[in-house]
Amino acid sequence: MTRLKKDKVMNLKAAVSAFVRDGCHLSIGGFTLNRNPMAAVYEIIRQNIKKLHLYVHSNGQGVDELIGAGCVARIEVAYGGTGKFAATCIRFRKAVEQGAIQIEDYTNYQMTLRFLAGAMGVPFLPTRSSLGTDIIAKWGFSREIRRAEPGLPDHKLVVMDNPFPGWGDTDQVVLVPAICPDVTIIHVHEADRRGNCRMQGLTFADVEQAKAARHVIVTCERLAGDDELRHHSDQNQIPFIHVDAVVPVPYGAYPTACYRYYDYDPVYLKDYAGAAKNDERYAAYLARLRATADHQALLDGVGPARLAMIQADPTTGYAVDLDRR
């Protein structure tokens, strides 16, 4: 089994073309501009991979990258926005108005325990979120849909009694779906070959993806030696047990943020959606990216300036004078 490796370590080509398919379920992590695994995001464009069913938290700049590249077909989701760039992501919005792709939303709370439940391995679990809303009645995927993909569950939500009267001040509760990926994907920090992952600060609902996962792609900022996550091992959020890849990547966030490491870059996510809003100057910027050879390509494009430019100052782990206009 690849999760009993002892050194897991990939180049991002091969871990993207060995886990991720046609057609497979996929979630990633990250939370609006922050740590999304922009580097695989990329891959999986250049290798024109398609029909995936994609699950996300809270996500940002790689839900709409990827739905932009026409790789998705259906989405289950609480939120996709890059905050002031695109309160709600641009290309996933067009994709929704034109029919081009399915989705199905939840709370944010109802995502998490979704993963939560993944996680634990539990079909379901309650919660009171959404009571009174059209969250339960609104479904994204017909019975029909769900009849013909074995992946999803029966129902979108299921309103029942509360099995225990007098404990509680809800007669109701609602039982939401587990999620089990076929490949979850996720930055950190940092990682040791064997997978031990280490993040900082939030770290929003990515071990829960990750742990309900059947396949994790880990891509890190930096590799920890063999012994080095041993210490302070506290601080480690994912077990190497979860793991089959370990990506070591540089800048794998970008142009999202990884705190500490960098801030996100608004000369990137400004420019990009300029031309999300534009069809001929999105077909270019497609263009553009998939002729790029790797991430480290694209970030010479970038240019050592606009890295500088948002590099985190070690006390606040922000960059310092961004202008972020």
Second form
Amino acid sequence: MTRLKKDKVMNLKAAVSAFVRDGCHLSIGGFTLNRNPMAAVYEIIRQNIKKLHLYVHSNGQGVDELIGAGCVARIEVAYGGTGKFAATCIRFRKAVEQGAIQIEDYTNYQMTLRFLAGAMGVPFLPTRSSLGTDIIAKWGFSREIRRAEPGLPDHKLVVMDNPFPGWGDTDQVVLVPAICPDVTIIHVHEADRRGNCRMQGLTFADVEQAKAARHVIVTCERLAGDDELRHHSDQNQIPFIHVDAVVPVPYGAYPTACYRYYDYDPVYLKDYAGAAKNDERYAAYLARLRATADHQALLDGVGPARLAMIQADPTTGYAVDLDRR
Amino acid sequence: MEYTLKEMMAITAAREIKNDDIVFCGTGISMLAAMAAKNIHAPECVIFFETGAIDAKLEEIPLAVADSRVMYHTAANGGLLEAFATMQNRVTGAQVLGILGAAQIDKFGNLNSTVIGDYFSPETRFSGSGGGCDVASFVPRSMIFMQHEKRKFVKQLDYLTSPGHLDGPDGRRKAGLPAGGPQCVVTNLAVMRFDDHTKEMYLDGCYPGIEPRTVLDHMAFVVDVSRARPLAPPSARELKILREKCDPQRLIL
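Could you please show the structure of the form predicted in complex with the partner chain, as a counterpart to the form predicted alone just displayed?
Zooming out: every chain and molecule, the one shown earlier first.
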């Protein structure tokens, strides 16, 4: 059982090519402009992996870049936005409007429950969210597609009467189908060689996403010593038994933020949004990105001054007074 | 004192937030309204985010609900499961006021934040529900931010993303949703509320210098304007706190 081995450290190129294949069902961690596994996203783009089936709740920047680079065929999603930098992710929006990708809409809570169901090994979980809405009425993936594909449940959502009549003041529930991605990629603050993970700040749905997946790649800011995370292990969220590969990548969430390490880079995100609006400029952006050998080369291009600008303040965990206009 | 409509919106919305509210906050102007309330008249209110941050010390305005600025000095940093459990909790849930926004709204306060046009070949695609539909489904009270435009206040939504009162007084119960729904809509012209009996939108108050006629001109459906009252402009103190404490870089304003 490879998940019990002592040393899972790999380089990013090898980890991505070992686990992320054309057409695989992938989920990525983080939320809008925070702790997206961007180094891994950029490596997927460099390796030109295609036809991904993406499961996300609200991963803004990572989703937009994967779609913009043409890596995605289908997406199950709750929200495609990057906060102030793109109220709706720009390449996501273009791709949906042009019919270049197929999309299925859920809510954030539903996507989180779907990952949790996958992690628990149950086929579905109930909620009351979205009763009476088009999220239930309209299916992005048709019944035919769903029936034809073994990797998809036959129904988007199922409404049923509460099987415990009157219990919990609830007459009806919505059942959300479990997700078991082929691969989940998350970026964490610290991990050890074996794959124990420690995140700081908000964990979003990273834990559920990781535990639901067949394979898990963890990129980390810092590789912790072999015994280090065994101390204060109450601060760890994911034990090694769920992890396949550990990849130390400083600034692995850049240009999104990593609480207590660095902030998001407003300059990068603004430039990106500008380029994303224009097909020619976006092609140039992608060409520059693909020409970088790895994440370190991308960071070298950004330069030390910009990285210094987004260094997190040790008290607050973000870059105080950063110019975010 | 001079002020912009955006400032008026933020202050008007802030006044809806009470000291014992647990405020669920989205991105943008809702964040500003909640920060303004906390700094002006509701210091004890709790602001929380769907990302899992409860009662952050918001010293700078977050630009997204996952901004590291929501993680500082919180009561607890969790994840999405904890945040959505908070608003469904049988005890704390009753105190939650949700703040939402959308591309379209109808007379029952149902919202569209998904597409303009046909869902299967949209003219315009928006971000989608995010946690919006979850909040609208669960919380007893919500406040909605809208720009007052004919194409946004529509007779028929292109897509119903987040439930308001659905098709009227009994809509939520029939659909199986908890009681509740939107209590007001704060726009760049006015404040709208929902009739206790019909659950239909009516004009509650106009901003200084705005006539009820003007409000109706900016909507594709007609609402009752007989209850409209003038709303007070922001005070010098409110403006000072909003500008200097909440958004000195004018990131939202």
